[in-house]
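A single chain comes next, written as structure tokens; it is the form predicted alone.
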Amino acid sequence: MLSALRATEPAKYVIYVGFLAIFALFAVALRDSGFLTTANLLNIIQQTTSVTVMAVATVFVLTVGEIDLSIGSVVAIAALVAAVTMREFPWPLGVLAGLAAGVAIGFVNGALVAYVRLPSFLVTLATMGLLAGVARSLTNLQSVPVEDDVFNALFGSAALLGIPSLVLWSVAAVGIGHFVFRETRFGAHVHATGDNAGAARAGGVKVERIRLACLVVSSTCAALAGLLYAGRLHGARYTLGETDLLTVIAAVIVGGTRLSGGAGSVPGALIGSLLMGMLNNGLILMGLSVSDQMIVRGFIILAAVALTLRDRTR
């Protein structure tokens, strides 16, 4: 029986129990505080949807065995970028420049990846301190209001059937990113480059278009993030996803993807992303500070960290 369970690889499965046990944590301590209100839980899956849609991205790139540093700095960017355009023209423009300016950014970092060969961890740490000083120059640290009315509709507040569009866009990102990873040629590349990059290239996979397309993927899937705080905010700022790193790799780490490379999970990412939200949604309730949360997620990554080395070594 010990053999069986040991088969199961129940430690994929401490994400799930480590959410409903928080869950019902909160929903006890904080029942008279409108934690499990209806309007509370939609909000939280809608403060997290940038999240969400950044971490499937994550999971490819850490799958991959590389790391992207600079998505929050691409946020910002791609937020600016869509509102300065729709100043002057249609919304679809925005939204073009917007993840435009993704693509770009993520196929600069690709490349010095993996046809120059510098580490990833460099070069992506370069162009966030770069994108971050752009971001503040490109409208000299003032927010650029977004009036589009179509615009915030579909990247923030509409509904479609009762369902608010941002849950519906967490929904596509989650259920395309997990077919791609685990029913695609290209996510069984993902996984035996990260895994063996020189076995995968005797193989006869191109190592390096898969590492060029994880890191565009990143930044494009960034890039779209930033649309979606733009439409939920009416408005760009350059503060705009600086505090988002940390929270991705979390939600990533702990939902089951290794920093080592060659296994990740896309439901675990976003199960870990919902627990972020979660989590700062009810120490927010509990009247906690941002500096608690932020002790709390550091806890919860070191944590995650220990795990994941700790059976990688198995």
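Positions refer to the first chain, counted from 1. Definition used throughout: the rigid core is the maximal C-alpha set that superposes within 1.5 Å between two forms. Everything numeric here is computed off the predicted structure, so don't read it as measured data. What changes on going to the form predicted together with the partner chain:
- Once both forms are fitted on their rigid core, the CA atom of Thr37 lies less than 2 Å apart between these two forms.
- Relative to the superposed core, Val290 shifts its CA atom by 2 Å or more between these two forms.
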Given for the second form:
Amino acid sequence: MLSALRATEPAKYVIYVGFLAIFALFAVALRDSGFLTTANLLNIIQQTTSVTVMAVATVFVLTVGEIDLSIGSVVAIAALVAAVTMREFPWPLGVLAGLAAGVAIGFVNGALVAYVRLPSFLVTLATMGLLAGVARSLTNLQSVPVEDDVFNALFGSAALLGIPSLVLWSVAAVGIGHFVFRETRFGAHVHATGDNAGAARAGGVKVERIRLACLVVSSTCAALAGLLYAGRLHGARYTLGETDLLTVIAAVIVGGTRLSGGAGSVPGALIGSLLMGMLNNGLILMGLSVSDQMIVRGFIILAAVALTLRDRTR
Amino acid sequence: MPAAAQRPEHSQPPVLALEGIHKTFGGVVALQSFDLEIEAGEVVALVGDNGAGKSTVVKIIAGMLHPTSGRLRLDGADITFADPSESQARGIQVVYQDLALADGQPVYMNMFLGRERVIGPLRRLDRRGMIAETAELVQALDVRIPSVRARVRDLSGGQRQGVAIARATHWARKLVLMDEPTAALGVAETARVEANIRSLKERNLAILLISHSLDQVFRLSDRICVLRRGVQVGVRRTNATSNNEIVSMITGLS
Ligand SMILES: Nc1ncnc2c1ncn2[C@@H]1O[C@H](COP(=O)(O)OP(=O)(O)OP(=O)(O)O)[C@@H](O)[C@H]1O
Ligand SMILES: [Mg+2]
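Give me the form predicted together with the partner chain now, not the form predicted alone.
Next comes the full complex, and the chain you just saw is listed first.
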């Protein structure tokens, strides 16, 4: 049966099979350490919410044939901007300010890529560094507490009908993202542009607009991820999101999105993100040292990428 | 040399008129003072050796490239196409030499590329409708592909060409530009495409056909325009010229 699956669409199923295998492994190996408890599983989802939100947006960016390396820095900027705003103003303004920062950065990235025609790798590499500097100077390396209870509930600890709000944010991001990616004209144009920009243009698609839109979506989702960190941690700090870029890209690629554009999967990115969170959680529960965790995680990602990306036609 | 002066008296302006089109790429002159008119219901063939500038003409008309200088007129009115979406909106369709299909996407999505159909309040893609219509279309044009859900990458070169031609003929309302449409096709498929071109002509569309097969050009065209290294050597009525004359115009040898 496995060979039949492989013959059709290997990349699509490997991630799900791998996810279940590792899940089963942890469930058995860590049965006495509380891995399988509802609390722990919900905890994994809540800890990965920000990465999941960014992963959904990154599916769009990679599928359109670009990359956004600045998302980690946007997380910190948006969280800090929101936190600082909320010192003086009501929380909705803080949310708006944080998201607006994301939208604005996305427009700058997108305009440089789509209209000035600079490679997104270089543009966002530059803005990544630049924004990391801005995040540090914004509050002089100080962390900014967020004491607004409504904000901290909505973007952190609240629950609706017993479901934690961070889980709901994940579900919403994946649900909306999947719908837009698979079921709308915009999604179709993202696919076509990343697959063959010349053909898309010849077909009447405004490829520049599509590229711009993807980078704006990416930056805006990174800003939302920043708000979700600020809500969960009751504060913002320039280090937020610092290590997320690689996790997000690994999650998305392992989830079956092509680095070269033209194809992607939002549910795959969710599974990839949960896989990363589960690895963190499981390896900690196993009592591995931080350095051992990094090594094991690296090997597992490598194995997953090898299985997913092996090119059958070469 | 104003083209308008050469134009015979017609009650209707030509569907398309190109006047004094120049195109340079950096230092390379691809096209020099090119003039051409195409009437409704007319097949004009554009011939010339490799690199003569034929595809450049097509891309300029489609809005893929912008002329360095010169004018385009559609139904007598000056027009500039900022990009291909604007030429399509005016009923112009193109079969590009490099086919311009998105390889990783299914046939039906390529058929509707840029004009995807949506349904419902959420404006979902109407995949079922697009699949059904594409299936009907490829059947009607006798394009033999395994499935309209197949990805273009998994089709043969000739099947891809069939898809590109089906798409262009389906959406065209005014003018079809075909850049070597039968280059990858077998004998039977070529005959079907030629029949297809004749029926477009009967529907009173204007057609610009690029082909390296002079037999095909003589079978289908009303007029033949010859390009040599970016220079328009001449335009002949097909029934008033000969294979030999066209060949010597193409090569520059007599
Ligand atoms: N994008 C481009 N950049 C630079 N030069 C170009 C470009 N497109 C075409 N050219 C040049 O313009 C000239 C005409 O090219 P064109 O593609 O129009 O030829 P063609 O008549 O279609 O040839 P073929 O029969 O081989 O298809 C060639 O010398 C080509 O090298
Ligand atoms: Mg050509």
